[in-house]
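Listed next as structure tokens is one chain, alone, in the form predicted alone.
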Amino acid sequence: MVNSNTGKTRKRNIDTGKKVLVKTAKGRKLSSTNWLRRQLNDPFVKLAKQKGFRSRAAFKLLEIDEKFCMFNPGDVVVDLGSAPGSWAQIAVDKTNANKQSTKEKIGRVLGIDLKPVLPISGAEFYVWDFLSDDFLINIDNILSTPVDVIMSDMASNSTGHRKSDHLRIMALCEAAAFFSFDYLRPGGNFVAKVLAGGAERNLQTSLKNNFKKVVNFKPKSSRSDSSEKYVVALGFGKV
């Protein structure tokens, strides 16, 4: 089970401890050894696997919950592109999807991937494809209520344009949206992964026609050099 006091993260409270050198080993990319040094040396990546956690992304969306309040005991949620499962441990944890018996509300957790993920006590994961035809079928078959939360970290394969990553990022995004306005209960809950970029002003507009706030927020979780940043939607069914 993971603790959820885990959230209380800040960076002064990380040893990030002695560098970590990597020599370019041979027939390596430099992008690839650039990348092994900054795992090697980040210190979410270190916390996460002495919290139990599947990945460092895990504390993006402890921020997120911290300051806006995504999650309550007994929710539905429907993670989208799950793997490798760090933010259904969070939300596993948030709803009591884990407990079997317990005086708050049980919760429910499925999580949506093109990969296998790795069972987690009180989830469910199912190896889809969120953008096919099928999808829509598949969902309804397995729901019978309307969701609480929907959340996406989905991201594309980096095809190393710049523009072009950024427009399939926000394309993945916009989709996940569309699906939490037929798909959210009155009051629920929408968080995805953006780039920052230009090309979010459509994205912007259709949320904030459907929720109470809509706001940008980049966790401090997130590497200061990405551009990645997190639109949370609140309380679906504005009126």
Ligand SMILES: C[S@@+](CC[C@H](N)C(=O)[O-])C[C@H]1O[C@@H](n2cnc3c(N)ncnc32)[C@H](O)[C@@H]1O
Second form
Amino acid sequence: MVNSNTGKTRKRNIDTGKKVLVKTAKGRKLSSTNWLRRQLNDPFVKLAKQKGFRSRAAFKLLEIDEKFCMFNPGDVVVDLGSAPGSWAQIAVDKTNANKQSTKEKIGRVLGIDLKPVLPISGAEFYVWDFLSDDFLINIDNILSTPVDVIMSDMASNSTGHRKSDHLRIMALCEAAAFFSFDYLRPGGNFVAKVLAGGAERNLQTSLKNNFKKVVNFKPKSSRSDSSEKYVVALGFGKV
Ligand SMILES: C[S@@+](CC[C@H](N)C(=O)[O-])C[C@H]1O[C@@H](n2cnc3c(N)ncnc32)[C@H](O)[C@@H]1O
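The form predicted together with the ligand, contrasted with the form predicted alone above:
Below is the whole assembly, all chains and molecules, this chain first.
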């Protein structure tokens, strides 16, 4: 809330529960001020910091895994749209990708993003546009076995135009789904972010034709004012 006398924005400090004044910096857009306010008041942002996750998105994947058992130790995971890396952190942990013991099954986590990701022990990151020819040409050089889990949290920058944003995310999601049809092992799992908005039907149909079970899921940690949800597809090849 902007104080009309001072021009400063009041925010609640999530550590103390008290409201704090945040100076509205010259030149800062209202949208940036609103983003800052939301971050400061978001319990998942605070929890992510406490637990050492790179973003609050970690909790969405934890919820998805708790409900649908996406990962097993030893799994090979492809993480599409991996920056800043919190989903990769979870996948490394669940698949033992950072372990070296000979007693446990050791997994592998490969992250792909337009942006570089700071290193995470047990994960490999590649700076590629998933939709580019570069990706298609190079992916076979780094993937020698079928994949157990393909996950996409890809999102293009918001245009602010709801319908356009919806169509852009759906295009990424559909491309991720087609990638999964070519690279998943029989029985493998797929999860991808979608935005509700009408263009999901074709995607649902092709997923249902290829997986044993397809479910839409909105994690509690996904902001309630966002139309974001996740499509979870289990058991590739209907084994
Ligand atoms: C919401 S963030 C992902 C957060 C990530 N799951 C995590 O837990 O840290 C969405 C990411 O998708 C990436 N992205 C969008 N379009 C992409 C594309 N065509 N190829 C690769 N990455 C893309 C963006 O660069 C951005 O980093």
